[in-house]
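Only one chain comes next, encoded as C-alpha cells, the form predicted on its own.
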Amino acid sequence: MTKTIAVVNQKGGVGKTTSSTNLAKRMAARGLRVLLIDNDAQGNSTRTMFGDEIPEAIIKAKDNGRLTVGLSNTIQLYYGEENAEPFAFSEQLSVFGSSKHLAEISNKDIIDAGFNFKNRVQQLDRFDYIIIDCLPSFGTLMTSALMVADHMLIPTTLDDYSVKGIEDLIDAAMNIKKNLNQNLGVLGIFCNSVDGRDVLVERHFHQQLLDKFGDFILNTRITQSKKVWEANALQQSMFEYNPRSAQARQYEQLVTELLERTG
C-alpha cells in the first residue's frame, strides 16, 4: 500500500526541499520504489534533483524560445491529464518536477485544485512511497498536498518562531483532516540545522517543543554543515557527496526512524 508524505512547514529555510531530496534517494536506495513530486513553483526539489539539465519531460523550450510543461510537470496533475508519466531519474526513483508554470495553480478554485491533484495521486499506486515537497505558505498547493497525503512530516529550526508557527500548521492541518482527508496524521516533526555544540538557546526551544508536541518529536536531528550545501550544488544526496559525514548518518537515522512509524 502506497504512504504518501507531505514535507510541509509555513517557515521558509528549515530544510523541506534539502529533506525531501535526501529522503527519496535514501528510501530507493533501500530498494523502495519512491515517487518525489516537487509542489513548488520556485522548483528547489527539481533544480536540486537534475541541476540546469531538467529533462524534456519536465520543461521544454519550444522553437520560439517559450518555455512549456511536458508530461512529468507536477502541473499535469492539477490538470487531470490522463498520460502524466512521471520521470524515471532511476529504477527505483521517479519525479514529477516543477516549474514557474505551478503559481497559476494559486489562483484555481482550491476544491476542484486539491481534487484533481489527489485523484490522479492516489492513481500512482505502484510506488511504496510518495514525497510531496511543499511551498513555504498555505494556499492551495500545501491544501492540496494534504488532502492526499497519509503523513506530515514536519522539518524545523530551534528558534523563536517554531512552537508557533508548528502549532498554526497543525490546526490548520487537522481542519483540512475533519473535512477532507480523514487519512492525514502527523508523522513527526525532526529539528534540521541544528547547531553541533550544545547551545542552551536551542535546548530551550526543543524543550518548548517536547512540551507542546511530546511523541510527534523525532529523535534524529540533522545538524548544520556547509557540506549540505555543497551536496545539494552538485546534485547529490549526503550519502553520495559525503557518506561518511555526520549528515549521511543522520539522514539515514530519518530514514529508518520514519519508516518504522509508517510501518
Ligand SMILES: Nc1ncnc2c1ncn2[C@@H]1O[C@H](COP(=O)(O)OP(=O)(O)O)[C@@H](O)[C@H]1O
Contents of the next structure:
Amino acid sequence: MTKTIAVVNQKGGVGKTTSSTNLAKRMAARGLRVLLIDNDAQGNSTRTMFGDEIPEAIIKAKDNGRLTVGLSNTIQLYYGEENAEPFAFSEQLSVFGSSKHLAEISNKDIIDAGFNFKNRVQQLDRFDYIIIDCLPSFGTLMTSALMVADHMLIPTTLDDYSVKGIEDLIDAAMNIKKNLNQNLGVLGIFCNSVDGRDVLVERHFHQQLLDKFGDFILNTRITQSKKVWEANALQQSMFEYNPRSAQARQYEQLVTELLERTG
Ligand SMILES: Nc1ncnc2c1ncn2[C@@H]1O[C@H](COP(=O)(O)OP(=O)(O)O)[C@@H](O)[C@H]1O
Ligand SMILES: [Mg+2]
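Next block: the form predicted together with the ligand, after the form predicted on its own:
Entire complex below, previous chain first.
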C-alpha cells in the first residue's frame, strides 16, 4: 500500500525541501518506488532535482517566451489534465514539479481543490512512498496535502518559536483529521540545522520539544553544515555530494527511522 508523507512546517527555512529531496533520493536508492511532489509555487525542490534544466513535461516556454505548464506539473493534480503523469527522474524516482503557476491554487476553494488533489494523488498507487514537499504557510496547498497524507513529517530548527509553531501546526492538522482525513497522523518531528556548539541553549530547546511532543521526536538530528547548502546548489543529495559526511549518515539514519515507523 502506498504511504503518503507530507513534509510540513508553516515556518520557512527549517529544511522541508532539503529533507524531501534527500529522503526521496535515498529511499529510491534503497529500491523503493518513490514519487516526490513539489507542492510549493517557489519550486525549490524542483530546482534541487533538475537545476536550470527543468523538463518540458513540468514547464515549457511557448514561442513568445511565455511559460506554461506540462503534464508533470503539480498544478495538474489540482485542476488539470486527466492524463497527468509524473516525470520519471530515474527508474525508482518520479517527480511532479512545480512553478509559480501553482500559486493560483491559493485562490481556489479549499475543499474543492483539496478533494481534487486527494483523488488524483490516491490514483498514483503504484508508488511505495509519496513525499509531498509543502510550502511554508497554512492555506489551500498545505490543507490539500494534509487531506491526502497518512503521515506528517515535521522538520524543525531548535529555537524559541519551534514549540509554539509545531503546536499550531498539529492543532490545524487534527482539525483536518477530524473533518477531512481520518488517516492522518504525526510520523515524527526531527531537528535540522543543529549547531552543536551552543550545547546548553540547544539542549534547552530540545528538552522543550521532548516535554511537549514526547514520542513524536525522532532520534535522528541533522547537523548544520555548509555542505548541505552546497549539495542543494549542485542538485545532489548529501549522499551523492559527500557520502562520508555526517549529514549523509544522518539522512540515511532518518530513512531507516522513517521506514521503521511506517512499517
Ligand atoms: N542541515 C543543514 N545545514 C546547513 N544548511 C541547511 C541545512 N538544511 C537546510 N539548509 C539550508 O537552509 C536553507 C533552507 O532549507 P530548505 O530545505 O529550503 O527549507 P524549507 O523548505 O523549510 O524552507 C537552504 O538554503 C538549505 O540549503
Ligand atoms: Mg521549501
